[in-house]
Structure formats: structure tokens, C-alpha cells
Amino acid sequence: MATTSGPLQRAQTRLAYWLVAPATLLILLIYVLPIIVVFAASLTDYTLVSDYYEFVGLDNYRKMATDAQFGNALHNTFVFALLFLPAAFVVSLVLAIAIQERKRFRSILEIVYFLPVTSTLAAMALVWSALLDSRQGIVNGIVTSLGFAPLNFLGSEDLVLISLAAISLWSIIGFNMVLFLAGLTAIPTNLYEAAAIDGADHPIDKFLKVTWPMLGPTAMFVAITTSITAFKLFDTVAIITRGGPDKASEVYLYLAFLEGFEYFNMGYSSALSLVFILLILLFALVQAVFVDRRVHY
């Protein structure tokens, strides 16, 4: 028995390696290899307008410390994230709880709130640009009809990041809501019954004692994915504001795009892209470790 199980086990192991080999190769080609190429390019002064380039070591990374545009883009990205993250989390959770409690029209409401997720963000960015237009936009028409002065949503340095956060919020609420609904559906009803017997029969008590602790894993996943989405802001900036007004909406990824494809500094753009990946990874790890201590599985 022992002599036959050994060769059989080795054959199964070899088969398993062969089965996972195509997926592993694809991951290496799509994800790992490009990162290696970007890292190699970040150590040079390579540009798109010249075939000649030199090895410059860490000069591109040192440049970030004194680059005012880099500091401005990093600041704008964090401000946007602070505006976007809490709203994307709280609004989605409130909507999920409200829909979960409904008996009628629940499916219709789920579809309505999820529709923005299925829309093409590039096309909808143009629609939002028209809606928020300072002179002919419908939103300003509502503002003026209420007796207030029209607002320059996309042309004001104080309002542009808030407006972009609102557009991004509209596009992600449905996705986060569905995730929270899945988490709410998985909570056993007998926990609420036990909580009611113990005196926690008020909706707020039920949420604090049962719903929120049981939603821990879902909440952690939503928080991490939403954080990554916040730092990946690019589409709406590139289509609507192009970093304006006066670089007030020039976020990190848009700066990397400008450096690479507008100013042709591919070496510096590669360094920016690599630092961006490291920032996202570090932020996700810190968030996961911090939240995981408070999650009930």
C-alpha cells in the first residue's frame, strides 16, 4: 500500500502543478513582469522623445522630495479620500439596512441603486459635467430656484474635490450596498431574537449589539476596496477637470499620466507609479491589520 501511494501522490502533485501553471504564467506576464519593467524604467531618465537614456539610480525618487507638483497631487488625493471614504461607507451601509428592512419593492430598489455601477464612468463623467455646469447646469438651476447664488462646482478650488467626490460616490454606492446586503442576509435571525430577549429591542441597540459586530468581515472588505478606489481616482479628473482649476484637482494618478504622456518623462512617471503601488499596499495592509483586530469572524 505504501509503495503504490507514493508514486500516486507524486503524480497527483505533478498534475496539480501543471494545472496551476497556465494561471501562474498569466499572472507573471500581466502583473509581475510589468512591475519589474516599471521599476527598471524608474531607475533611468528614459523619455518618449528620445531613444537614448541613462541609468540615474534613485534620482527620480529623490526628485519627489522637492517636487511641488508631487506634494500637491498627494495632498489632493488624500483630501479627496477623506471626503469620499466616510460617505461611501456610511451611505452604502444605511441604504443596505433600509432596503433589508423593506418587504415591498426591494428588488426594484436594489436595481435602481446598482444601475450607476453598470454605467460607463467616462460617459457619465460627461453627463455630470453638463449637470454641474456653472451657467446651464440643472444642479445650478435648482440652486438658483431656491434663492441662492449659482455655484461653480468644477471651476472653484474649494468645490472641485467635493464635486468629484460626489460623482465618485454616486458611482460606487450601489456596489458597496450590494456587499453590505450580502453581509446582512448572512446574519442569523435568531441572534436578533436573543438580543431582544436580553433587552436590546431598539433598532439602534440591535445594530450596535448584533448587526455591526456580525458585519465585521464585510465592513473590512468594503473599507479596503473603497480606499483603493479613492486613491485610484483618474477618469473623472482626466475627462472633466484635467487637474484644474489651478491644479486644485490634480491627483496622484493624473500627475503620473501627465509626466509620462504629456511631458514624456517616463522615468519619473514610472517612479511615481511604483510609489503609488507601494502607498496603496501599505495603506491596505495597515487598514487590514487595524480593522482585523476588531472583526468578529
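Given the structure is predicted, the values throughout are model-derived calculations rather than measurements. Numbering follows the first chain given and starts at 1. Definition used throughout: the rigid core is the maximal C-alpha set that superposes within 1.5 Å between two forms. What changes on going to the form predicted together with the partner chain:
In the core-superposed comparison between these two forms, I277 has its Cα shifted by less than 2 Å.
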Given for the second form:
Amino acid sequence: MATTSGPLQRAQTRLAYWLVAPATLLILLIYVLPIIVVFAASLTDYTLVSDYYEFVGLDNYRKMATDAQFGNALHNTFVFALLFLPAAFVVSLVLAIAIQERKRFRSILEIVYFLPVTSTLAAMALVWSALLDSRQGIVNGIVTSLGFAPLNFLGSEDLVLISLAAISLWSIIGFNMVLFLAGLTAIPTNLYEAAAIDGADHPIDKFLKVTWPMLGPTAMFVAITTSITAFKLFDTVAIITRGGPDKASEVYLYLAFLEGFEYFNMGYSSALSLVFILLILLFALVQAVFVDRRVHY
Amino acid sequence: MPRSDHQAPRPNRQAAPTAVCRPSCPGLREIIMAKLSLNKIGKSFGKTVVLKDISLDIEDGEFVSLVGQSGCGKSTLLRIIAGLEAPDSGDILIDGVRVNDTAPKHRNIAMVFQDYALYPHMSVAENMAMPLIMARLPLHARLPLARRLSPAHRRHKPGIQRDVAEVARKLHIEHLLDRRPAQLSGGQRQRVALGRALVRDPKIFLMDEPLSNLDAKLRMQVRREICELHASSGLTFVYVTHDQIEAMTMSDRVALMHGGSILQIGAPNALYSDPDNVDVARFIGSPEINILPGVIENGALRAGDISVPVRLAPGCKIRSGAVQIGLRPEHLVLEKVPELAYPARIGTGIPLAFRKHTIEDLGAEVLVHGRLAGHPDHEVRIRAQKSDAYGAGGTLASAKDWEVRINPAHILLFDATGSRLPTEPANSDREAEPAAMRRGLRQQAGLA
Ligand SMILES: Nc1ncnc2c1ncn2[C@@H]1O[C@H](COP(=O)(O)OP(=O)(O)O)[C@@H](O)[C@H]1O
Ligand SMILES: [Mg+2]
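One more: the block was the form predicted alone; return the form predicted together with the partner chain.
What follows is the whole complex; the chain from before opens it.
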């Protein structure tokens, strides 16, 4: 832009910088500064309870390698993601395709599935914890009426992550479904007609030859946002299980929260948070680079 | 069009016609017939009646155009033939077999869509291979990962590639096979769409306004190529267009549709010179036919101050009353343009006073707009040789009051509802002479 440098051009350039300055400043203040502060804190042994702190270098990061809690949280997070991600993706895609083909009731179904998205998850978490209660919960009422033994959905180490995944699933499928619906609506119908004439009228062929490839960009977006949602799991853990039973649902962000605000290890908590940001960034980057090339035509 | 591949000279075009002879089963051509019959097809979308009892027979190897204004139901009819839409009533027969309940893929038809409907995520080769893959490979051999293990996939792949390459070569798109549709120009996409339709070796070729997304020059070229393709393949073509010139120039027969019905079907010239209906007369022919009001009384046609004897055919429903007079723009012959001295005139036909408004220069011809005496409310178009409107020196006559003549044999009469009123053939040979012939005579006289 500023290759030609008359006085007018220089004045314009100056003006341009002034004009972008407020937005730049805001971004620096809101996003970049906190990250720098967190990074600085992660190099100290700062605790919330005392003003005194020392510079400890990379000790906090070294601690992670040996910290059993960190390993446990990482493990729980990945197990949760593994349970939650495929379901959140596939169920909403199947629902979207099913609803898309429906003429009547389509908007009603859309609203019904989207309702959980509009509610506050924190409040809904309390409702879910009541529903899934091992003794008075309605879900267990149904289970026992079917002749099975009652299940301790939130109190059993084996079940708790599955239950949390189910709650998260409930809260997100409406959102993902609407995204998929938007993607499906954008597929030109004459592609399906061309496919029908070419012989691809079997539902599997229609899906593989037209729907899935044309849905690529939407699918990638859903995959990335859902993954981030999975790694960010916090509300339901904090409200329903508090990481229990016996740390079986202590996920990454909940550990970072515990370290910072329960055990007051602000330095270590900062280090955990920073690693979290980097992990998510890396994840999104990998997806974007590897998948993006295949989904845009 | 930024790319110029299609304009590139192709010396071998004439030598090797674009015949796409069936790669898969060359011997079968003789026994493949494709007579298409539509029998009282009706279709409504909700309360809107889109097609009203359409009946139509298309012979094997015939090129039939469905032409009509936008929204008259052409695409719907074509989609019903293709099987993409089910008719509410009526039968579709291919070679005498009712195919109403047959899936599109089993009807042996191919379709070229208006916007081509190429699969954007596939290369040109993959686009063209799609119908063959679907027809030749079983489901398990088409699945993404499983196909690698499938012997059927391995067995058929070379054949499919060969057939695609063969059609691509005939359509001159072999250099495009690896590209995606987004990397092609409009004309190239058009060709790929044709190629995808051709590889599957169809009996009937359906096209829905295939040229409407091309620029004018390319349209002329592709138009000719489609005609060549029809001639060399011998397939049955059903071609939808809103452009009457396309329909007239390409087809064996034209079916003119209006408001969900076929108004008339016939050879292009029959629709032009012998229209059944004033709507047909209006739609066919460019510039549009002139329609003027008149009255038939006592065996004479009166319009304005002029009275001409007319002999309605014996079968004609009405003998008198208000009529519509159709005059083709080229049948009004400039007779006396002041300041221009014509050589020997053969003054046949009825002289009419004409007041000129504007002249459009069409190159070889001119289109004169003006009014005929006695019809102050109706603008009339006259198509004339340039030399008839301009003097020999190329200067335009400044006077506005001209004289034109019309041969009574060229007058088309329609009743108030628009139906054609048949007239007795003129008895005088002189009167039956076509205008063009008279013009020729005049020019000869001028040269002599
Ligand atoms: N799927 C549909 N639903 C409702 N109306 C339709 C549908 N398809 C076509 N129509 C209506 O049918 C009429 C004829 O459409 P079409 O066959 O596309 O006309 P054409 O191709 O001659 O322009 C139009 O009035 C159009 O609005
Ligand atoms: Mg149409």
C-alpha cells in the first residue's frame, strides 16, 4: 500500500493507523494482555493468599510432567472428549438430515432441539443432577421399572463421565444440528437430481457422493467448535460432581480451577491454563490445515 | 469468456464428426429405439395447475424443442420425462413401455441441466465417470474404503477410464480431465455436462436451457455442436428453451407451450407461417408479428379505411365479426419512400399509408417502427432490406409519410379468442408469390 510515498500517502497511512488503533488496543487489552499476565504468573510461585512470590522459572511446567493430578485430568478430558465428540457430531448430523427431509413439523422440531442451547447450562445442570439422582431420580425410576438395577449415574467412577457426556450432548446437539441444517439447505437440489439420473439414488450413495462432500466446510466447523467445547468442559463438573467421585470427573479446566482457587497455587494454575490454550490452538490448527484443503472446492 | 479453448481452431472437426458412438456396446445401436410418448400428462403444485393434459409423441431420433415463455411448465414437463417429478395424471411411455414408476436411472435417459449441476468436489474425469461407476459397480465397490478391496472395482476401473477418455476426446475436453468444475469456463462446464450425459449411453437426451448461461457468440457455436451431436448420434433429443430462435434453428419439430398446454406442435416453418393461434404467431418470429384489430363483414375484411375481400375456408366457425389481423414484419413491403426513386416496381398487394417513427439498423436489414393509417394506437414493425429504407447513397429519407403494401395471401386472421381463421388459398398466382421472391424480381429488374 505505502510503496508510493508522497506527503498525501503518508498522511493517509498515519490516519489509517489512528483508525485501527482503538480496535487494536481493545484486542491487546482483552486477549493479549491477560495471556501475557498469565504467562508471567506461570513463571512464579504466586498464591492468592500471600503477596509474596518468587520467580521460579519453568518449575511449574516441569511439575506437570510428574503431577499425577495433571495426568488424571488429561486422561479424564480425553475420555470425555472421546465419548462426547463422535456422538455430538453424528447424532446432530443424523437429526439434521432427518429433519431436513421433513416438510411438516420441521420448524417445531428445530425449536425443540434448539431449546437446550438457549437455556443456562448451570441451571440445567441442577435439573440434570436431580433427574440422574441415584435414589429419587426419574431416570433411575425408568431404569428400575424396566426391571434393571438402579444405576449410580453421577456417583460411580465408571458412569460419571458417560453421564456428563450425555448432559453435554443434550446441550449441544441443537446447536450443531442447526449448523448442519444450514449446510444441508445450501446444497443445490439439482445435484441430487443429477445424482438420481446418474444412478446415485440409493441413500448411501446420495450421502457419500453429494451430501457428505458438499457438507465439508460445515462439518469441519462443527468438528472444531465441538472439540473446543469438549475440552472446555467445566460448568457441569463444577456444579454436579465437583470432580468426584474420587477425581473420576476431574477434567483439565476443573483442575486448573482447583489449583488456582481452592489450593491457591496461582502459578501452577496459570501454567495449566497456558498449556490448555496452546493445546486448543494446536488442535484447531491441525484440523484447519489438514481438513480445510479437502473441503473447499 | 477469458479462456479460448473452445474458440481454438479444430481442423479435424469436419473430418471426424463428433459422433459419440456408444463405447460400451457398439453393436446395439441398431436395436436401440427410443420413441417417447406422453399421454395426457397433468401436474399441479398445490393449487397451481402447471401442466394440463399434455400429449406428445416424439419419434426415435427426433429433435423436439419445448419452447415457451418462462413459467409455462417446460422444465416441469422435462423433469417428468426424466422421472425427477411424478405426474399427477397421465402416462409416460418409452418405446411403448409405461415408465411412470421407473426410477430415472432405469429410464435410459440423460439430462443436461441449465446450470450443469456438475459435482463441484469431483474432477472432470470423476464427474464423467459417475454414471458408469453407478451402473457397473455394486454398492460395496463404491464405498470409500471398502472399494480398495473390491475385485469388481479393480476389474471395471480400466473400462470406465477408457470410456470417459473416449467421450472426453470426442468433446475435446481431454486436457481438462483433472480439473475441478470451479476451474473451468462456462463453455467448458457445458461440455463436461454433455460428456457426463453421453458416457452413460442414453436413448433419450434431455436438455433444459443448456445454452442460457453462455455468452452470445459461444451460444451459436454450441448450438451448432449440439445439432451435429444429434445428427451423428441419432439419439432422441428433447430440448427445452425459452428462445424461439434456438428452437426454430435446431429442431425437427417445435412444441410451443403456453400456460401448461401445448398450443401447437410442428415443423419450425409450420409454426411460423401457419400458426394455429395468435399466441403462437406472437411467440414465434422475431421481430414479433404485428397484430391489428379488424372486422369481417359481407365477405370483406375491414381495417381502418381499407377493405379487402377475404374468403374464409368452408370449415371456418365464424363468417363475420371482430377479428385480429396478423402481419409479419417482413410481409409489409416498403413501396413508396419519398425522395427515394425506386426502379421498376411491381405494385402488387394492398397499398397502405404508413407513418414512420424510428428506424433500427440491424446490419443487413432495418426494422422500421411506425403506424398504419387507421390504426393510430398500434405500433407496427416492418422488416426491410436496408436499401429499401435508405437511398442508394445511404441517406435516410427525411419524409415521414411512406407507403407500404401487403400481399393479401400473407394476412393471418385470428378470431377474438385467438384461434386461427383458415382462409381459402389465393387464386391468383401473382398474389401467392412470396415477398422475398418479389423482392428478388425487383432487384433483377433494377439490375437490368
Ligand atoms: N417444485 C415446485 N413447487 C411449486 N411450484 C413449482 C415447482 N416447480 C415449478 N413450479 C411452478 O410451476 C410453473 C412452471 O414452472 P417451470 O416448469 O419451471 O417453467 P419453465 O421451465 O417453463 O420456466 C411455475 O409457475 C413455477 O412457479
Ligand atoms: Mg425452466
